[in-house]
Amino acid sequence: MTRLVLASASPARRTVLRKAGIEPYVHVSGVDEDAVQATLGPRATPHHVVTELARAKAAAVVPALPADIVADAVVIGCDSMLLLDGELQGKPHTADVARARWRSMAGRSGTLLTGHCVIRVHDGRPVGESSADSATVVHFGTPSGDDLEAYLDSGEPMQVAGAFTLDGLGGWFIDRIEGDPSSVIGIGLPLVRRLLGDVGVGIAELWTASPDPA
């Protein structure tokens, strides 16, 4: 049976896959995202940046997997960043940065870019690769001052791209989106389906259980 390996510690990505009938094998890449971006140079487009970050994460995981997994697996790496005013925004990490970002994007729209890379592994070696990114327009609401401070106090926005979530507390402050919701959460099922097809893997081959209802 082909195993799906998720090169991410994101519980949101894991939940998306579980709800879609796949129990992923999780192996965190440990890639230094800043170092990867530095190698791309200032002329790299936002789409190229998120896709290359996803590729770096997937590629880093392949040689570290146990033998029983790399006998037949697909490794998926993902990276999400918010494009606002021509600049990419990753995880804010601190409340001060998250607060400034929310004050900047409240009542406005940004584009959430999510890079995906799928690497097919057979008998311990990569035999196929496909990558692309998805773009979803996010229309932000304007939280009150008290609500914003409470959101910051929750800790949620500090470790997510763009300082917001769609599937958590941040969902209260998203007015609407244009595009794929699963991509905003962190792993776009429609795009992953196409990338898996590129490397010769069908979705049904990866189903490990009935979809998680909630």
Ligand SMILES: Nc1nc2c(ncn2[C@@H]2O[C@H](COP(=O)(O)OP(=O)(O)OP(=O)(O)O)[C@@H](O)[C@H]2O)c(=O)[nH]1
Given for the second form:
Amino acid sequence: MTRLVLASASPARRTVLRKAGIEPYVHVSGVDEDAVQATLGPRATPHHVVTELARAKAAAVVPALPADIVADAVVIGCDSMLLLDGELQGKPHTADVARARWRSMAGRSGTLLTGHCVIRVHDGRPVGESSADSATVVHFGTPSGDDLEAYLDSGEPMQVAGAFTLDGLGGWFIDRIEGDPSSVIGIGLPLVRRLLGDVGVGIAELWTASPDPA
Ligand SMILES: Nc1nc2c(ncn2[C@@H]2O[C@H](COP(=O)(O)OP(=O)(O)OP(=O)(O)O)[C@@H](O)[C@H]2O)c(=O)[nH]1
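Here we have the form predicted on its own; I need the corresponding form predicted together with the named molecule.
After this comes the whole thing, all chains and molecules, with the earlier chain placed first.
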């Protein structure tokens, strides 16, 4: 049976796949995203940046996988960033940066871009690849000062691209989205289904017997 390998440390991506019926084999890529982005140069478009980062993550994992996995696998790399005022934003890492971002984006909208790369591996060798990014417009609410400070104190916004989540505490501050919710969380299910089709893999082949609906 073809095994789906998630080349990501993201717990959210793992959860999305589990709830959608796939128990991924997780192998974190450890890719230096800043270094990859530097090689792309200042003229790289935001779509190109997130897709190349996703490709770098998937490609880095292939040679590190055990033989029984790479006998028959699809390796998926992803990268999510928020495009706001023409600038790509990753994780804020600090409360000060997250606060400044929320003060700038409250009441406005941005586009959450998630790059995806699928590499088909057979008998230990890459035999196919397909990549694309998904774009979802996110309309931000306006948290009160107290709510924003409490959200920052939770620690959540510092760990996620764009300093918000759709499916966590951040959900209270997202008015609506235009696009695929799973790609905002970190891995776009309908896009991954298409990319898997490009490399000859049907999504139902990968479903485990008991999806995790919890
Ligand atoms: N739960 C949740 N996580 C989100 C949301 N938006 C972005 N994220 C997470 O923010 C992180 C974006 O950083 P990335 O560099 O793409 O991924 P990472 O977590 O560093 O993990 P790698 O794939 O190993 O690089 C991912 O873990 C996403 O799942 C959201 O709405 N909900």
